[in-house]
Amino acid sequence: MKHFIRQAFRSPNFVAGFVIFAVILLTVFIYPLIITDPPLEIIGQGTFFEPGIYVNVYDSIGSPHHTLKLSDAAAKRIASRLGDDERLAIKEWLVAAGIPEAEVDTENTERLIDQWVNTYDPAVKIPGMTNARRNYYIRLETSLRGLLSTEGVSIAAKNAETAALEEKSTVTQSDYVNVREVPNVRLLLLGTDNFGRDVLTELIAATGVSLQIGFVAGIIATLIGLILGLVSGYVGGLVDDVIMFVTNLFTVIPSFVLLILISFSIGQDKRGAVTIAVVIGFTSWVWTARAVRSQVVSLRNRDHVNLSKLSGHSIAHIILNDILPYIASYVVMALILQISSGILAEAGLSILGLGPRTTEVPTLGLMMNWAMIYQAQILGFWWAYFPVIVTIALIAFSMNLMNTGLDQVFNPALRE
């Protein structure tokens, strides 16, 4: 084992696909220790936060204030609240009532704002314009005063024996308030969900839970097929007829449709993570079956197999003594892409509404399955799928990477 994994990691590709794979692995585990918030946890009452740090204004008004005197403050708060939408309407006026449309940017904020502060007239009929149109404008008029405005804005509350609102305290445009010295502060580096679930705390317990998957999945279909791939290459006869008549039966029926139809079969109910894991592994196995006992059927008649044989091993001792450490290093191979086949295969299957059930544990599939049920692909909402499919790219990468360094150390083609 030593030497097998000396050998491993003189592969710059292994090591490159191990530490990526690591990383994605301490990251799993380290991450829900420091957050230990439900990855479920409905956190936003609304859809599809954008990432940021997102500051509590009730506390913010009552923590110490501090003056800053930034001279461009005016300028982004306006930039910032005027949208794409708001300009084009700005111009569409500005145009209606005579500017030349040359002259009118929309990517100048103060500009733009000049020219609508000078032009703009609500007396003023435009040709065309419905009554609808004229009230946006005006609302439009309204709302720019009230950024252009540069007095500050009171808080009041009510009198306990007049119930009338008195002043408080006013929080003028010049007055900032410390991130560090409010107390509630909640980072948001991957924004919200759908459901308002933070999604970087969804999606470090959906990689888990997918690695899981992948695990079980790819150790009962690696064992399976060694078993079967191992019996029917070296015991030859009717029972490498029978076991390759299954084997070819399996291959001639899609896997993933298979896997698809059981899924569906199970119910929704009865879908849980484990249970996802065992179909696709029990659906899995034929190729690694059929590799095995290509190379079982290779060992079998060298020299220290017949040995083996003349001194009277039973065949159980001669498969896991004189042939099994032969194909170690493949085996292993093997492993690795049916873990990452498997994270694939829950991946398609959840993306198709038959995956894992949705109420319990998150998995990369269900994140992409909520993703487009909610149309965030279309909205432009990338925080949403984005890092799924960075993740599931990262980990299928790196076991392939893992894949490519062990066949180039142990296969003597590729060997240097």
Second form
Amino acid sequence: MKHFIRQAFRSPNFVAGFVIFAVILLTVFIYPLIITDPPLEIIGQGTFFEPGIYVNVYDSIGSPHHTLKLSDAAAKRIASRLGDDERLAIKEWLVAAGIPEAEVDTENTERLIDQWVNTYDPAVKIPGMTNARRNYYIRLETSLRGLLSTEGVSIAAKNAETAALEEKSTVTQSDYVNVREVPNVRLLLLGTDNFGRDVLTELIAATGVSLQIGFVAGIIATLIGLILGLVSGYVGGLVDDVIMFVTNLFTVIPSFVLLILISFSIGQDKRGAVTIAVVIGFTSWVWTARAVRSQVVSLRNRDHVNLSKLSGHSIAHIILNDILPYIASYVVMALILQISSGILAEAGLSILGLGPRTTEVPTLGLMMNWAMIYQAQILGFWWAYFPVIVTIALIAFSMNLMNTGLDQVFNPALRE
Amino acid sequence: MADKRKQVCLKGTGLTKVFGIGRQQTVAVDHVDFEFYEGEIISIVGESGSGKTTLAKMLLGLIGTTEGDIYFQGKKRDISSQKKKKEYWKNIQAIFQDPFSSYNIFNKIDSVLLDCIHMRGGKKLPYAKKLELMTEACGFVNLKFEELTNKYPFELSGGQMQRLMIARIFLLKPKILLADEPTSMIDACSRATILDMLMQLRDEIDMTLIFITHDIGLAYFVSDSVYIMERGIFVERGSADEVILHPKEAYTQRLINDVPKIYEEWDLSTV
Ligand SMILES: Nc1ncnc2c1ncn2[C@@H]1O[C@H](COP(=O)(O)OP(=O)(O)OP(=O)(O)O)[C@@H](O)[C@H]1O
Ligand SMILES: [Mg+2]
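Having seen the form predicted on its own, could you now give me the structure of the form predicted in complex with the partner chain?
Below is the entire complex, every chain and molecule, led by the chain shown above.
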């Protein structure tokens, strides 16, 4: 065993895969210790908040204000409001109002606004312009006027008795708060999802659940495949025929189709994460059984097995002592592949809406499912699905790396 | 020499082994008949691929027979259950062609030898007694048990491994030993030692020795009767002198001609 591990770590592929996998695993374990929020808590009212730092506005007003005289503050403020669409609309109006097109530069914010303020007149009728368009320009004008003003804004509160507004304080354009002095700041590194849940926290919880599903499914599949493969390969004869018949039945029906049918017939309310894992395990042992069987068939006529027979050992003893150790490295590789394909199978099922029921735990597949239902991929809310894809890919990638690493070490034909 | 007064210990009639089915069929052993007498040294000689190992495995009960019967000590051999097999294997043991693949690489040398003691019903012996037995067995083949204990077989040289095999037989004391080219994979130096030890062991525990080889000179040197095997068939049989000094078959003649000079000289000096 020690020898086995030492050999494995001699392969750079294995080490790289192991490091990636260990980082994922550590994150899954350590993150919930630091951020203890429940992963499925709905914090955002609204869907798909962009990733970023969310600063509480109310607290910012109450926090100490500091005056910073920054020369580009006004320009930045205007630029943030004046998007590309607005600039083009302004240009369109100006050109229609008779200003030569060459003189209008949408990139030069200051001059553009200057031209606009000097020429715009809501009373002017531009031929061919719809009413809706005219109203748009009026709204644009109002927001730009507010933007150009240099005055601050008043903070007022209602007097409890008279119900009149009383000014409490003013905020000028050069007032700043230090984010560290604002008590409520929330970093949403990956924004929120369609339900208003923190995607990062959810993603890490989902990774944990998906890994568990993968492990349970992989261990079940490998165990079934290993036992059937060992027995059928070693005992041979009628036993082999029966087992291979069952195995062939399973091969003819693609396991994923079987998985879909079983998941569907279980029904939504009985489909917990564990159930799904067990179903995946019970439908994906076939190739492990075949692979183990063929390994055993090539081993059972070896002289060391013959010697063990001549030493009077029982079939069970021979399988456990003279066959199993020889295929142990192979079984570990099969297990790794089964785990990663278990994770992928869960994702596939969930995308089809046949994964674990949605109320209790997140899984990577469910996150994909939710993102797709709410059309995140069409609406461009990348943070709701892209990190999930990356996580799935990283898990599969790291496990395949470990596998090729093990293969290089233990499969003499591939060495060098 | 085939002594008619002696008991037949192993007999085969029409023994056949066919591998594969349909067009890929190989007839490895083709209707061979034989009678091996107790206490004899029998050589089965044939070129590579003639079916010697296949025949040996059938005799050992490690593979099934396609056709034919095997009689052990006058009765038809019955190895239908695990228990009967174990009983049979107390009587017949083997040394295989390739020592490097004969051992389980995960088991220590101790367990190889302990298995033999247990096979002979010594499971309940105190460890000190087992140790004594193992040391004695290793001593017989010039190995030091103290140096081997807790080592793995693959840490030994090919010659040492084959000697350990003989130590195994020393502990098991079977009635019949099948030695399948026990010296073909080891260097010439160890070869003589191994042969010497095998003969010594045979005298010590008085067993029937079935010696499989492609080296007819060696067969002449060690055996009482010789069977010549060509493509699964015994083409010639008889006492060593009969077969080797007066071969009837061209195949036998060719095998004799293939023998390196050194044997011939040795042979002539002893004839
Ligand atoms: N398990 C098997 N399946 C199919 N064919 C086999 C099998 N074992 C042996 N054979 C075939 O049977 C024939 C005899 O093989 P066998 O090993 O008995 O020869 P041998 O006389 O021992 O040769 P060598 O001197 O090289 O050991 C060969 O043609 C071989 O290819
Ligand atoms: Mg052979």
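Numbering follows the first chain given and starts at 1. In this text, rigid core is short for the largest set of C-alphas that superpose within 1.5 Å between two forms. Keep in mind it's a predicted model, so treat the numbers as computed, not measured.
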Quiz item: Taking the rigid core as the reference frame, is the Cα of residue 150 displaced by 2 Å or more between the two forms?
Solution: no
Quiz item: Does the C-alpha of residue 108 move 2 Å or more between the two forms once the rigid core is lined up?
Solution: yes
Practice problem: Return yes or no for residue 85: a CA shift of at least 2 Å between the two forms, with the rigid core superposed? | Solution: yes
